[in-house]
Structures are given as C-alpha cells and as structure tokens.
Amino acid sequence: MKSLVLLLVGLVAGALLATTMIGALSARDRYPKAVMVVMQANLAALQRGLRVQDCGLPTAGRHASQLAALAMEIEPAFAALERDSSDFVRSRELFQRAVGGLLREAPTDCAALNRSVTAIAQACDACHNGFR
C-alpha cells in the first residue's frame, strides 16, 4: 500500500514538474517573437500610411521612434545569433542605420518617407531571408 501511495505521489509530482518545465521552455522564445511582431506592426503602419498618402509626421515619427527603440532590443533578444553570426550583426546594423536615417532626416513629404520606409523594409527582408 505504501508503495502504491509513493508511486502516485511521484507521478503527480513528476507531472507538475514536467508541466512547469514545458511552460518555462516555451516562454523563452516569446521575447524575440514579441520584438519582431511589434516591429512588424510599426513598419506596417508606416506602409499603410504611405498607401493612403497619409504621411503625417507625428504619426510617422511615433512609429519611427518605436522602431528605433525596438532596434536596440534586437541584440538582447537574439543574443545567440549575435554571438554566432557576423552576418546577423551586419543585418542588425543595417536595420539600425535605416531606422536612424528616418529619425535623423524627418521626412517632409511622402516621397521622402517612402525612401526611408523602403530602406527599413529592405533591411528587414535581408535579415529574414538569411535567418528565418
């Protein structure tokens, strides 16, 4: 009888620990995905504005600022790639330069905004083609 009770307690404890471990392992991938999802949302908002010719600087500036902040999160979010791949580092730096260009040279019209957004999208594509 004692053996049966100990077996059941062991099974329950093992199941609880396994569930906790699975949750922890799945949570470790959320941060990089979240960074990418939010960057994609900001870039898409800029592209939507261009499609409807709404190139308002306040809105574009807000999205550009958020992209710049997120560009600084790429390094900690993808630390393993940063450490192991010089191509990834170059892609990240290209993206950061493109976003920095948008912040430094505030677009005065849709054509200027389109050039900046195109450069950012190309930097995204270059990285995703190499590392996705």
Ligand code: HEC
The other form holds:
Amino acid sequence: MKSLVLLLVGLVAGALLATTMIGALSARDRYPKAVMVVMQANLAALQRGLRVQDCGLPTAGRHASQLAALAMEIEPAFAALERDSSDFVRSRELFQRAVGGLLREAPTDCAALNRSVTAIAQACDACHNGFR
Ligand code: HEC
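What's the form predicted in complex with the ligand like, now that we've got the form predicted alone?
Below: every chain and molecule of the assembly, starting with the one above.
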C-alpha cells in the first residue's frame, strides 16, 4: 500500500515537472520567433506606407523605434547563435546600424524613407541567408 502511494506521488510529481519543462522549453522557443514576427509587422507597415506614397510619416517614427527596440532583443533572444557565430553577430550589428540610420535621420520624404527601409530589409535578408 505504502509503495503504491509513493509510486502515485512519484508519477504525479513527474507529470507536473514534465509539464513545467515543456512549457518552459516552448516559451524559450517562441521568444526568438516572436521578436522576428513583430519586426516583420513593423517593416511591412513601413513598406505599405511607401507603396501608397503616404510614407507613413505620422507612424513611421513609431515603427522605427519599435524596430530599434526589437533589434536590441536579437542578442538575448538568439543567445546560442551570438555565442557560437561571429557571422551572426556581424549580421546583427549591420542590421542594428541600418535601423539606427532610420532613427537618426527622421525621414521627411518618401525617397529618404525608401532608402532606409530598403537598407533594413536587405539587412534582414542578409542574416536570413546564412541563419534562417
Ligand atoms: C541577425 C540575424 C537576423 C536578422 C537581422 C533578422 N532575422 Fe529574422 N530570423 C533570424 C533567424 C535565425 C530566424 C529563425 C528563427 C527560428 O526559427 O527560431 C529568423 C526568422 C524570422 C521569421 C520567421 C519567424 C517564425 O515564425 O518562425 C521572420 C518573419 C523574420 N525572421 C523576419 C525578420 C525581419 C522582418 C527582419 C528585419 C526587420 C529580420 N527577421 C532580421 C535571424 C535574423
């Protein structure tokens, strides 16, 4: 009887631990993807603005600062790649510089915004070519 109770306790504890671990692992897996998905949304919003020639001037600043904040999240989100690959670090730094360019010269016209957004999209692709 006592061993049966112990067995049950063990099973319940094991199941709880497994659930917690699966949750933690999938949360860890979702974080880097989430950073990317939100960056995609901000980039797409800027590109949409350019297509309709509205150049999103009122909201361009918001998307730019959101991209800049997320660019800072790449390092913690992809810690293993950051540690193991100097190419990844270089790609991330180039991307951050492209985003910095957009932030620094607040785009006042379509051509300037177009240049910055194109540079950012190219920096996304450059990293994806090697690491996605
Ligand atoms: C320094 C490297 C790097 C840069 C810069 C980068 N990405 Fe990524 N991206 C990755 C990696 C690595 C993955 C694969 C992540 C995974 O599968 O866990 C990825 C995946 C993605 C995904 C797929 C997410 C999913 O649901 O699986 C999207 C969308 C994405 N990136 C968009 C972007 C956009 C937009 C930019 C630029 C604004 C960008 N990325 C810049 C490295 C980068």
